[in-house]
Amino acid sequence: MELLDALRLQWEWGADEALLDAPQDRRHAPPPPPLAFQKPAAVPPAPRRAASTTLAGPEEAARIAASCMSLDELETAMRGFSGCALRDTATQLVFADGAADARLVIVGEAPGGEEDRAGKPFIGPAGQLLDQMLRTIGLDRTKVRIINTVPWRPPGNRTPTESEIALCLPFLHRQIALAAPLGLLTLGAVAAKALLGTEAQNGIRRVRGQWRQVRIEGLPDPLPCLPSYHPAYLLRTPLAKRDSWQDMLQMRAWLETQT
């Protein structure tokens, strides 16, 4: 009777053909077949991390800068310096422009896009305005030396960070020391803070047009320094040109006293 009941159940389920030689009792599941022993796969060793590149600090930059005895040596050393991350995103080093023995060194902030492509500071719209400002006091690029606080363009023309400025500061000081000018003209807040330190922490407006003394390592005496607005700021704020004109008149009067 059990076999008839099983056959009737299969018929009710729709079974109409026998596929095996002997009927199977599906009411009792057969035991699972024994699992074959498999040796666990060897876990591959974790890949070794590459040694992280440690960027050089201001101390290493100062050591390299101090070892340079000429402007050509300094430029070569800066081109080979890999300790600043800005070098990896910039097109090239923007070292300087103008006379190597100029009486006046002009210090800007950082290269822009056009300067980055050409390798020269202040050649864009702000540089063209600077050229006009210099002509009004009888100067041009052949009579001054133009450099930047940071010689590599920050991505997106952003303001250089304090750590980037601190890292590049030894190169800035060394270039000034090797040029040995009579005085400095800083343009913008970044240059003023880099060279004047805490005196310029409250903003460029507080120190603009006021002579300061800046001590440069490698020079026996402090250099007179006149902070002024950056030409890029003047393009955005034309009313500030009046103040910058007063600064340029001060610079011309001071240069006339230097023989």
Given for the second form:
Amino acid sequence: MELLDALRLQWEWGADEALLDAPQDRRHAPPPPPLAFQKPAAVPPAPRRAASTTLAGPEEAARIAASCMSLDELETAMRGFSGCALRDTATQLVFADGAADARLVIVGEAPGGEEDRAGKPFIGPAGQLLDQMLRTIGLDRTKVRIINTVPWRPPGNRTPTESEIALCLPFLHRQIALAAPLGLLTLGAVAAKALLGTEAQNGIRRVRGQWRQVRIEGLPDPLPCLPSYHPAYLLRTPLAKRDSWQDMLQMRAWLETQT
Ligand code: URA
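What would the structure be for the form predicted in complex with ligand URA, given that what you showed me was the form predicted on its own?
Full complex below, order starting with the chain above.
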């Protein structure tokens, strides 16, 4: 049971991928020293927290976020923020990629394993699809800013919980306010719900492809926001790419009116 518990703990902490380049055939490895077979005298219970436990409230996050007057300050503050339990299991903060002064901010869900290791959003398979989608409308990472609703990788790539999203929301809003783009593109249900609230509560399909206005504290006017599907969903559901293509065309047409 202790071994199983230890294994489960590793999985919960996100240690769910092989890290060595080559597999190790342990059948021919020299036998481990006898001590390794002894039942550990007392394995201290693992310091576990419930998945949704957070250490600070959204009010504290909001206070910290509001005190940041630049994107650099915000990144530093978020790196130092220990109030979200996800930080304990993630490798690092995944803050943003792209231009600080981009006209468009793209909001995803949360970093996955590759993003967690590299510290950059959307660099895995879903990110490669996002790059292709951007290219089709004449954009690339140097012309947009890419961020996530939750900036730390949830263990095992699970969906962030409501309380984790609520805790990170002030950081998300502040990052958008400091970047001050002309508009937003949300990818997937988590980002849509976080920014559009109740309207997106019943799923992304109801709002996908429809422009909405999002109020961001610190910005004088609401921001136009186009919710679309998450590229990871498109990888699993290629037929949905038709709808996403329409969304990208809408986005290009709208950007053209913004020059
Ligand atoms: N999916 C996301 O939502 N964000 C990333 O950074 C990577 C995958």
